[in-house]
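As structure tokens, one chain now follows by itself in the form predicted alone.
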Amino acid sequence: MRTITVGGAQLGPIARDESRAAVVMRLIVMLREARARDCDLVVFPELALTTFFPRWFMTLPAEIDAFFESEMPGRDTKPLFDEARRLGLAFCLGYAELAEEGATTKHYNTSILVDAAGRLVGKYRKIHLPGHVEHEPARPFQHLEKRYFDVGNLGFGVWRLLGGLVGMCICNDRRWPETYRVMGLQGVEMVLLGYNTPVHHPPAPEHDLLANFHNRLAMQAGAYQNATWVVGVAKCGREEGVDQIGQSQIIAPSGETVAMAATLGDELIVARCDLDLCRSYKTTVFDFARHRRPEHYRLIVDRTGPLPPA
């Protein structure tokens, strides 16, 4: 049996002025109770180090950027490294990253891997950001990811660490089938995704009753559909004034819910997963290799043609 005791660090809100000292002392009091809980594996929310800045709208370079980490770890973040590593423990952390590519400076919201040792072992780079670019002074907050973050240029990776196939993705990267099929397609055994998701989407208000369902929806298709694992890990509650949905949770290759939070504050959720477990469906239902079929899509969609007039 090739087990994980993995714990979902569930984040309350940030608030804007909540310095980065005060926000890494919060995630290490959450390691420790991993490590009490006998977890191998720690994993934090989406822009686990800040509130959620992309609800603002902002004009000065200076005050974007100092919600962005240009190392890690850096000077706020070692002791979080530091203490991983005195635990014993592997995470997965979300936080904003401030790049160097040539001589162009980006942004992108990142979650990185780190082994129980302190080192790097992956980089994720969100790929499918909502929200819009512009300032819309008719919402009652905005979303604007695609204002601040330029999108991930890494693709969706996976990694060995404790004994299995880990990938990552982002909040929004839940919701389309194929961030979890690209890692599928790998032998993926857990994806690990943190959130920050509002209750309230101003361009469709309809969905807003539906922002739990839809959570769990895209997660449990996810890891049904790839046989696999899924830790979603969610920062919420209210946020500066913003509600966000909570319902951390660990989702086994079968579909299944296996912990979920129960609270829209920090707390942590804790699974034994084991990977053997994915197999199940890996060898039966979801045999990429016996049962998929790609060379014949384009086929299908050219047999079907244009719908006739009316």
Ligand code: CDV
The other form holds:
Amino acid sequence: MRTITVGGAQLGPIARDESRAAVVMRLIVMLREARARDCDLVVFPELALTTFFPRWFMTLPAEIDAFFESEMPGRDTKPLFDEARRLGLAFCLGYAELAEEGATTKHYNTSILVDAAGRLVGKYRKIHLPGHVEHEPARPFQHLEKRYFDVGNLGFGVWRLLGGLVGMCICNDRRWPETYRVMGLQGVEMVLLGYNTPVHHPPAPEHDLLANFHNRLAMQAGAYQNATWVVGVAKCGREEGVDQIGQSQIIAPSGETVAMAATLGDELIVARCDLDLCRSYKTTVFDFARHRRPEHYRLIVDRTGPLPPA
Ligand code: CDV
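Counterpart to the form predicted alone, namely the form predicted together with the named molecule:
Then the entire complex follows, led off by the chain already shown.
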């Protein structure tokens, strides 16, 4: 049996003035608990090193760039890498990445996959950036991901880790079926993702009561329809006055949730994931080679033609 014991390291709020060193210490505490609970792999949330800074409108480059990492590991994050290696744990970490690309500096919302020897195995840069570019004073808080981040340029990759095929996506990506499908077409067996999801959605407050339901719905459907484990990990609780959902969860290829966080604070959820359970779906209902018919999807769209007049 091929198994990965995975820990979802949910984080409670991170204050704007909390230092990187203090946050990294919180992550290290969770690594140690993960070791004690026999984990092989630990998944941290989106932007796990800082508060969720896109909630503020900023114009000064230095103020914005202070939330970004120009090297990984850097001075403050090296202790995390060292401790993970000492404990023999692989991990997935979300952070804001400053990248020099030729003559330009790019800003990405990034996740990395690091193996138990401390080697960088994979990198993903968030593709579906929600929110807006300009200051919208009518909102109780901003969501300026489109202002602060460039669209990810690495696609949805899949990497070999711990005997399985592991992929990554970040927060809003989890709501889009193509995110999982692109990885599903590469045979993914475990999708790792972190999120920062405010309970209140200013453009459509009527969705607020459904925030937890939509979180579960998107990830459970993605898991089942692509025969993969999904590990979704929140940064949650009331952060700088904004409530964010929790319910970090580990979902089986059946679509069933097998572990879920019960708090809105730092909490490790653990599941022993049988990767061969993916095969039970990949070789039957979701045997893509036998049953998918992408060549017909376009014909059907063409035949449907334009929408009838209203
Ligand atoms: N960090 C995010 O991507 N958050 C979005 C919110 C803005 C809806 C999400 O999809 O959870």
